[in-house]
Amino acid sequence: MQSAASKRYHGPDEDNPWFTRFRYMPAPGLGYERGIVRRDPSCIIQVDGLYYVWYTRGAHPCPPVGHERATDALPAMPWDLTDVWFATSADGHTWQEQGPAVERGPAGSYDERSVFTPDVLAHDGRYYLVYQVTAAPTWRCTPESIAIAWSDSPSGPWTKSPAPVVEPDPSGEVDERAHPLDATVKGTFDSLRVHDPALLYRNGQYWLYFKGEGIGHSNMHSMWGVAIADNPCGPYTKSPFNPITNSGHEVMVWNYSGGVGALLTRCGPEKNTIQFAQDGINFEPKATIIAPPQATGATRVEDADNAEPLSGLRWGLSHVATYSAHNVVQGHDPLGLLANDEPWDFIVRWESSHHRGGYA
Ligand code: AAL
């Protein structure tokens, strides 16, 4: 006699390899601050013995406001008014802001309102840096796009695209001041926004994974897409695959023994998943988790240092979004800091361990 629940058992967390545990700690230089948000932190490189991060950041005179209130300076999402910063570290534990890598455009430009979520990718001696942009403050059906900038070192500096390199898909129609699901024409899965992107190089080609949001879908069920394109700077198409996901909100992405390996957080029925694909388009969760870091950026190894199928997720940098109160529902409060009196969004460091259980 077997139950459903044997039938379908693949044997104890601890003997699979994709399956980790994380815990989090403070991460100095980047942590709490009245009056800056630094958020959404891109994966970690090391150059000449220096950690490099990149991050949303922003210097505003209040907490966010919401789209009615907000103005020139008034934010009105904690990623309003925002610029792409990097910070330095010896150690990985210790950071030291360094300033402004990619700054808003001036009025009339593609980037003038914001620029925020960063990745960044090292490859063949030259940085490139792959962000969110938008012209309006976010709100219901606002566009949202993805930008690319580069430079021949990790300090800058750096040179816009001028144009983004991947847009909402042009399908669905909605009023923009109405609610996403308010749509009179439902679109495709990223009709409206493109967000978090992260670019990996694999197979001589730059695939760059993104979230989507789009016109009559909810953002709290998202979905990621990919773009393929033989240079770096573009042009990107996008795979007729796409959704390549069917959940996952922030994007995390690593090369892995020739495919890709994801960690996919909050939304969706296979939410915090790892997930691979050998093809880097046909995802299979691997692993359930627990509790991990959210809107996160790892540690890039080399390919030396690449055996293991999480080698690509060991340690790196995540947020805590104080403003959102799903982080509380959802117990991503490990430092107990929401208590603070402000909702300013600030970094943490986590590391992950494939812990064997008990009470060790
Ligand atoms: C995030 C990301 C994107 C969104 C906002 C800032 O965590 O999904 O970056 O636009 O929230």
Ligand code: AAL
The other form holds:
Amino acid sequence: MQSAASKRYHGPDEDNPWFTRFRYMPAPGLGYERGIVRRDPSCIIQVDGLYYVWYTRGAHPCPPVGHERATDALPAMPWDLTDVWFATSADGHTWQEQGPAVERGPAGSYDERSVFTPDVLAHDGRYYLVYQVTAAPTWRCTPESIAIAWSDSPSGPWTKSPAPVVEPDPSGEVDERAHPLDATVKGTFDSLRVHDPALLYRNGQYWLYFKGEGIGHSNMHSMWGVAIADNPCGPYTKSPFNPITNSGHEVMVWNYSGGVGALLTRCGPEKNTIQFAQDGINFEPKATIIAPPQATGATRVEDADNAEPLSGLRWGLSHVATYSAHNVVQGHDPLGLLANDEPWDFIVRWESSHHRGGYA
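Output block for the form predicted on its own, input the form predicted together with ligand AAL:
There are no partners or other molecules in what follows, just the one chain.
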């Protein structure tokens, strides 16, 4: 006879090739700095022996003041009034900030208010950045969309798409200044905002994964979707299977063995799990983990080095969100730095144990 727990038991975590642990360390050049927000790092690519990363950056006169007090100069949230910057590193530890890659657009443009949360894809000699955008003004229910920019060099210059390539579903009704839960008509999981884009090339197409936030839904009940295109600049068609996860906050995905690995954190019944979908859509949990990196970007690996499930999750960068005491409660201050006297988000390095007896 066996208990239900015994029947579910498949051996210790260390025997599971999808299981890992994380450790954290400073990322000099991208660390805490009063008056500067650095967060939401992209995945990391290596070009001619140099590592590149893109991230959200803002120089603000004060910490976030909330939507009701925000102005053209005062940020509502840490990611408000920001641009996408990039940095380089010879060793993946110490970083040199290089400057802006994609900046906010002029008054009246679709990306006037903020440009943030990027990810990068290098493919066929060209580089693609996907990122979130907002128009002005900003309120609790201001929609957010996903745009793309491209360049022949990781250092730019970048050409921005003339319009967003993925937008919220046009369902649901809510006053722009209200809370999403005060909806008069509830919308789909991505009816308010499409967030945290991550772009993969697979099976001859471009797969743009994103997090959805819906009208009438809590932002902590987020799920993921995917939109697919034959051309990196679109048009993108959302999958009829969306949402493709029931959990997960910021999106982190990587190619493996013809399928897609995923790190789901923070939100939903399957939060803090590593999952896999052979078809890129039907994800199944493979391992439960603790203290995963938040808003993370991992180092992209070449196909020849992609021999194990977690080859695409060896090391990378993530942020420490200092504006919320919630991070302390959840253990998301891995370096014990939230004692700083002002909340300015910053970036740290993480390494994975990669399950086989050692860190990267």
